[in-house]
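For reference, the chain that follows is the form predicted on its own, supplied as structure tokens.
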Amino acid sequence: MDSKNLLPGVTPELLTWLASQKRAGFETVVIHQALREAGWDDAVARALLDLPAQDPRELEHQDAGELPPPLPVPWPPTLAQHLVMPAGDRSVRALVVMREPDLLVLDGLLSDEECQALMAAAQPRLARSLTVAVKTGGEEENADRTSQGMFFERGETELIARIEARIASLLNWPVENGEGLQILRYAPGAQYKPHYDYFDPAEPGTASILTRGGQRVATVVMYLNEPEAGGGTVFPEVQLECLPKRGNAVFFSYSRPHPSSRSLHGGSPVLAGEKWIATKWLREREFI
């Protein structure tokens, strides 16, 4: 579909906004009023309301046969009714809710004691962080990632198993579909430049990576401490920065392994102090 020739004066930015309003559940009369208040002719406004609730970037890639099909993704089943959600052994509050991309800022996912215990357990095993080598399916150092890190095996300790069960309960996603918990330490100046967490289908190493549990479909970043300055988690495409607060977390999903997911994110440089986080990646199937 060529949005440029659809209606006179209609831009891709307007269509993106229109799709977001429809997906968020706003009534037609509300969207129509907003369009009229923005100066659109009544006939054009009504024609826009008849368009599919789809981002024009996705339509362009669909026309070219480039867009992967959507996958099921985790999401708290009770969020529509309650901002304080059950998570197994504790309750968790949603502070920020976004639907493009699907993103939550969560208050109190971890206790202070759990944060301290994770850092203490990880400290002796920290090493230069690696990233997935998409060309081969292995791991490699990446100049864009300047942290130290380590992985716990799934269910390695009682603490790890408890946190994994909490995340599974909150997001209605099986424990076995999660990768092992990763702990990262960012010293002053360390960062992770914006990137995607899914595995690019176009890369030669992706096929072998997917044999272990399919695509990544969601990420949970948990803040274990509070640096003195910097170290936020940024989402450049939606101009959002989540500031690190001990025990809080940011969750986001990506139903398609494609930039149209708007899941581009990064770790801003730590300006003072240290930043510790725990990251949990969720797969579409059992991770082995």
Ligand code: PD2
Second form
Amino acid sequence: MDSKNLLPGVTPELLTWLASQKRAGFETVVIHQALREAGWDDAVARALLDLPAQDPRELEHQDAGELPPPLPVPWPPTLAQHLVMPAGDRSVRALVVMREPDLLVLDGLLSDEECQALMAAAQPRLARSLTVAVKTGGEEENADRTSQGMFFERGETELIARIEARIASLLNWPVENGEGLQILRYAPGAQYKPHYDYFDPAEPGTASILTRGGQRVATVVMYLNEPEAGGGTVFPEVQLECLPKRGNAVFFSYSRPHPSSRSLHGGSPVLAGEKWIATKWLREREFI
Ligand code: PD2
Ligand code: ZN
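To complete the pair, please output the form predicted together with the ligand; the form predicted on its own was given just before.
Now the full complex is given, and it begins with the chain already shown.
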């Protein structure tokens, strides 16, 4: 059965649900049972299970030649079995699991002492944040991003190397594919307006950016402190807001550099106090 020649009663919404169940790793027998309990005939349920795990909304884009094929993305290998996951020198607990976008809220990725040490090491090197200039591949100040920031080199200190090894172990993604850790400090009123972290393939500067390790495929935003008000990380397409808690993190991936990833996200304005985060962007290949 082709998903475009739908059987009577099989809606695009049902196919979207089916794709999300398959991608979430539910076993065929479980999905089959859910379909049967929802009243589907056994033959139709089996035909549905034979379809590729692709959301029909994506197929529309792909048919129009707009969608690149999906890239492999990081994900904790043990999550399906255990909510507390090994991460090298530490265990990390998943508090929220979301699909489309693929997203985890993580508890205890960093210790309080590590958060404080990152802030102290970054403080003297903070400068007005820059963003990638998509036209040229260089960097520029951006009114949509009013924080201060700095980058550590990968492996720059023992602390940085330890955190990078932990993230690599948790997500089963090579340390070498990570960009240097970025620290951001938001003063009251500062924000980071909604954006995608991948590099837009249509922009002229992207080809040169991609020579250093390919696309970004995932982001880990780690909260180093707690503002008194505001400063959540928002995902407007799925009405989700992650609130900063010291040591916690939000991880999300985007297998395609396309809005169908639903990975649009932003940092809401800080209303009172300061917000500090560390961001780790993960690339397809070794980031040199
Ligand atoms: O500060 C945040 O919550 C935030 C929001 C959006 C950080 C980033 N993007 C980022 O570092 O990419
Ligand atoms: Zn971002």
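Numbering follows the first chain given and starts at 1. For the two forms, the rigid core is made up of the largest set of C-alpha atoms that agree within 1.5 Å on superposition. Please read these numbers as outputs of a predicted model, since none were measured by experiment.
After superposition on the rigid core, the Cα atom of residue 238 is displaced by less than 2 Å between the two forms.
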